[in-house]
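This document opens with one chain alone, in structure tokens, the form predicted alone.
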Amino acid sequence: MFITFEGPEGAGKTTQLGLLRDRLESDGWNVLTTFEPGGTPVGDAIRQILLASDRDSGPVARAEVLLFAAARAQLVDQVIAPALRRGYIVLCDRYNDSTLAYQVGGRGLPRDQVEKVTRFATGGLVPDLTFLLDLDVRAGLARKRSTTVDRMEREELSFHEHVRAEYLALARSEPGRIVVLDATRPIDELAAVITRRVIEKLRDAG
């Protein structure tokens, strides 16, 4: 089973992914965790270009999409797909929905072209379940102020508002896959909801 965690900046994706991993492993499941962009030597190098560069000197929007796609292609072929074939539950911090939210919603790139690039990069691999941790943009960015801020996080507030709106639109278009959760709820409460949904999904899958 392939499960992804999505959301705007500061939503708590990494925290919830880690809690789910711990619970599943304690129940005896084989779990692999990874993240985007990165997770492979090629992906880690691309991550530096995408996130560590200055806002004005970083890649243009079209190049940004292609770099994310290149990192994702490596991750799918070298990490995610092999683990799924071995029967692992794969948990990934960001995936295709991030590209649609940030590059279509935030950057304003054509949806059809971005979707073609992402399908090509992944070979059509779609998550079985996606948790979208949603919260107010200002609240999320305030959470991030205590950490190192990357190039994406330094974008204007309107950029992040468009990202959030695109995420919610994606959720409305795929309610069977994307579960929207209020990221302001207590961490343990969110973890319990996520765990319950995953166990239900595993039970349904046999």
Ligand code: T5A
Contents of the next structure:
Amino acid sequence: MFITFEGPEGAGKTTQLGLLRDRLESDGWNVLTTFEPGGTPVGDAIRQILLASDRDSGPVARAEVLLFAAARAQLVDQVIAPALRRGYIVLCDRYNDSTLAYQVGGRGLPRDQVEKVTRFATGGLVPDLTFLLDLDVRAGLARKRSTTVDRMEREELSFHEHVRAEYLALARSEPGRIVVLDATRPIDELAAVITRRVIEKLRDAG
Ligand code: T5A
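So that was the form predicted alone. Now I'd like the form predicted in complex with the named molecule, please.
Shown next: the complete complex, the earlier chain at its head.
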């Protein structure tokens, strides 16, 4: 089973992914966790280009989407698909929906072309279940502890508003896959809801 966590900056994706991993492992499941962009040597190098460079020297929007896609292709072939074949539950911090939210919603790139690129990158691998942690973008940005601000976080507030709106539009178009959660709820409450949904899904899958 392939499960992804999505949402704007500081939504709590990493926190919830870790709690779900701990719970599933304590129930005896084999779990692999990974993240984007990164998770492979090639992906880690691409992450540096994407997030470390500043706005002027960084990639242009079309290069940006291709770099995210390249990192994803590497992660799918080297990490995610092999783990799924071995019967692991794979939990991934961001995936295709991030590209649609940030590069289509945020950057304004054409949806049809970005969808083709992401499909090519993943070979059509779609998550079984996606948790979209949704919150006001100011609240999310304020939560971030890190003193260094990456290239995406430096974008205007309106960019992040468009990202959030695109995420919510995606969730409306795929209600069977994307579960929207209010990310301002307490961490343990969110974890309980997520665990319940995953256990139901595992039961349905037999
Ligand atoms: N990107 C990525 C694209 O543009 N296109 C793409 O295709 C892809 C894959 C990646 C960046 O790349 C962009 C999106 C991003 O801008 P990143 O460094 O990997 O950036 O970081 P993010 O994935 O954005 O993760 P964040 O650092 O934003 O945070 P998380 O993982 O959502 O949040 P988390 O769990 O670290 O929590 C943040 C803080 O909030 C607290 C936590 O304790 C922590 O302090 N917190 C809560 N506080 C109160 N209530 C709750 N319910 C809380 N949950 C967590």
